[in-house]
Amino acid sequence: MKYISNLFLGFQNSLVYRANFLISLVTRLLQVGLSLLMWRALYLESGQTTIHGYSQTHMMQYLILTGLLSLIFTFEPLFRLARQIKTGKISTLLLRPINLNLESLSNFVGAKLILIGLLGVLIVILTRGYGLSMLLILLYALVSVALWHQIMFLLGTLAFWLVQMWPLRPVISALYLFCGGLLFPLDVLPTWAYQGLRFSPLALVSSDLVQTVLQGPRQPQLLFLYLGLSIVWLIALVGISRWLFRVGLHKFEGVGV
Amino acid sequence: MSFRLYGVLAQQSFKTFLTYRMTSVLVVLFGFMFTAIEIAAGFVYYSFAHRIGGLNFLQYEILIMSLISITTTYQFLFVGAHESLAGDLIDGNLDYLFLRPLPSYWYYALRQLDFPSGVNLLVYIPVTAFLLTRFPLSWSAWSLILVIYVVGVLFVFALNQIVVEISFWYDNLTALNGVPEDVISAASRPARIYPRWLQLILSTGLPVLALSNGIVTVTVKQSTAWQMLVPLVIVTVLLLVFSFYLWQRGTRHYVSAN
């Protein structure tokens, strides 16, 4: 019950910085246009109408679709952790009856929770008539926004360590748009580099999750395998971040507070 | 502000970069990083066309290595004071600002070098040059690249410093902080590909994309590299103006919290 409340907290802090997200929203779409423009050139130049098997009009849908994702995978929980511990703050918060992580994740469901609900709604357009399928393709969206935070919350432990965050916030962010497909489809790149990356969780999120709703209904064993993959991973990083945890509040010394 | 007391606070930060030593180390590599992933990108790009945007693939790799170049001259100069200036405002830490003999505006800005981006320029700024030995350009021609590099760094501090200065008046609008990179990373492509109103918005408006495109446009036609500098000093002139106007109705509007 208490992270259902801090879950609406986290709603109604979006709420009251409501020009945090059009900021945000704006930025996105700027990096959404990038794409979109870089590919249109592209298949200009190139004088093809087919780009390893994507027409333009294809690869607009999936340049659209992950960008429109990215408004939701955002580097909150990464830089508020390690604001809590850089502040000293995180020294409150531990002598709370809460566990830290389902405090972030709520919070940051709660800060995406309209977005999370129009995701819900698109898959569900896209994907209607596919029954199970749909369903299932939902329940790979939650675990990814979840699966996201884990990889944010991991992230953020480091700040127990660095002395400053902000160089983590471009290369996590280039890591994003080449890891998770915002630049283009995985599967446009060398064999061996697509193999190596689409099982990544940076892939899983966002890639992965995108062409599952493009194709996914048609293809329930991909679904089945990045749903699978996507759990094992949320389970390893959440163990990975425990540690990470209880190691660097070792080395944690509270000043600030 | 006297170079000597600049020498001094170039000092402090090196030993603050050999102090925390881990976290120099990461940030250097976390610098290459993110320009391995920019250049593996032109790679993908390029392997589906000859030329985008009216430049080949080494002109491509030039316009990146240039903007990065760019972007971590700024990081290396400024980053430090302004990453540090919302939580400053918030925590009352000017006071000690405002209590020295010297102009606040210019000590905060340079009061902090941050030595691991200097350790990726050692990198970046050879390899920009190397490439752009590639092509026979004149002197006047490096030399005006030198200005738009120049005028580049101050374009992008002026940007940032009048983000940040923002926290004056307004807190927790952390989204705002990420505009400038943002933004100038939305120009980091060939100016061709952008439709001709965004081309005239980015290159006379908010001239980002004679940042990017400044100098690798030298090595296609220098004329066209002239006419982009020109709004980009003009542009950067009115930005900085506009920041140290800001920064004194801002410490007006300061009130100590400490």
Second form
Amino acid sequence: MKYISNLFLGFQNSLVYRANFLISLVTRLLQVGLSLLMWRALYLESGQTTIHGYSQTHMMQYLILTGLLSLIFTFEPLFRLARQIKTGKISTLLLRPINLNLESLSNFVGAKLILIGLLGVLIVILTRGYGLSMLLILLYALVSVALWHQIMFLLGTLAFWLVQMWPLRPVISALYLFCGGLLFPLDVLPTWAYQGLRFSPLALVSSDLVQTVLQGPRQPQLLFLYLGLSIVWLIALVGISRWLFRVGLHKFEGVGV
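For comparison with the form predicted in complex with its partner chain, would you give the structure of this protein in the form predicted alone?
What comes next is one chain alone, with no partners or other molecules.
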């Protein structure tokens, strides 16, 4: 119950800072718009109706969905945990009967509740008529949200050792942009690169999820593969995060509790 209350608190906070939401939305729309124009020009110049098996409509759907996911998958959990560690606020949180990982997840889900709901609606619309597959894809989307949060929470624990966390932002942004397939589907890459990236956590939460929405209902084996791997990655990252957090606490010196 306390995590549900925290979820609604995160939702209310997201409504308070509406300007931040609108600015990030406009910025992302511009980026997606540029990608759409770039790919439209490629189709026109090449004179082909498909590129790497993607029709222009299919490519547009892919870019719009990855653009929406990039609005959900932000770095807030990472820098929120880092801020709690650097400011010493985590000292008071440790005294409370809460799981900091779940507290962070509930806050993150609450802050992204509107966008997650919008993603759910789009999934229902794009996979209508596929019944069980649609429910599994919705489950896959929720697991992806949890997996992304866990990646960020794990990176946030590095604040126990690093003096400054901001240099990580451009590195993670570049990795997410490329490995998550935000500019193009990963399967347009050479086969060796695609096979090396497609099962990474960043690909599973973004490019693979979108591919599943667009193709999954017709390829259930792909849906089960990606969903299963996402759950395995989630369990592994939770374990690593807990270990890093315990080790990091031995280095932490909090004052003013």
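Keep in mind it's a predicted model, so treat the numbers as computed, not measured. By rigid core we mean the largest C-alpha set that fits within 1.5 Å across both forms. Numbering follows the first chain given and starts at 1.
With a cut-off of 2 Å and the rigid core superposed, residue 55 has a Cα displacement that reaches or exceeds the cut-off between the two forms.
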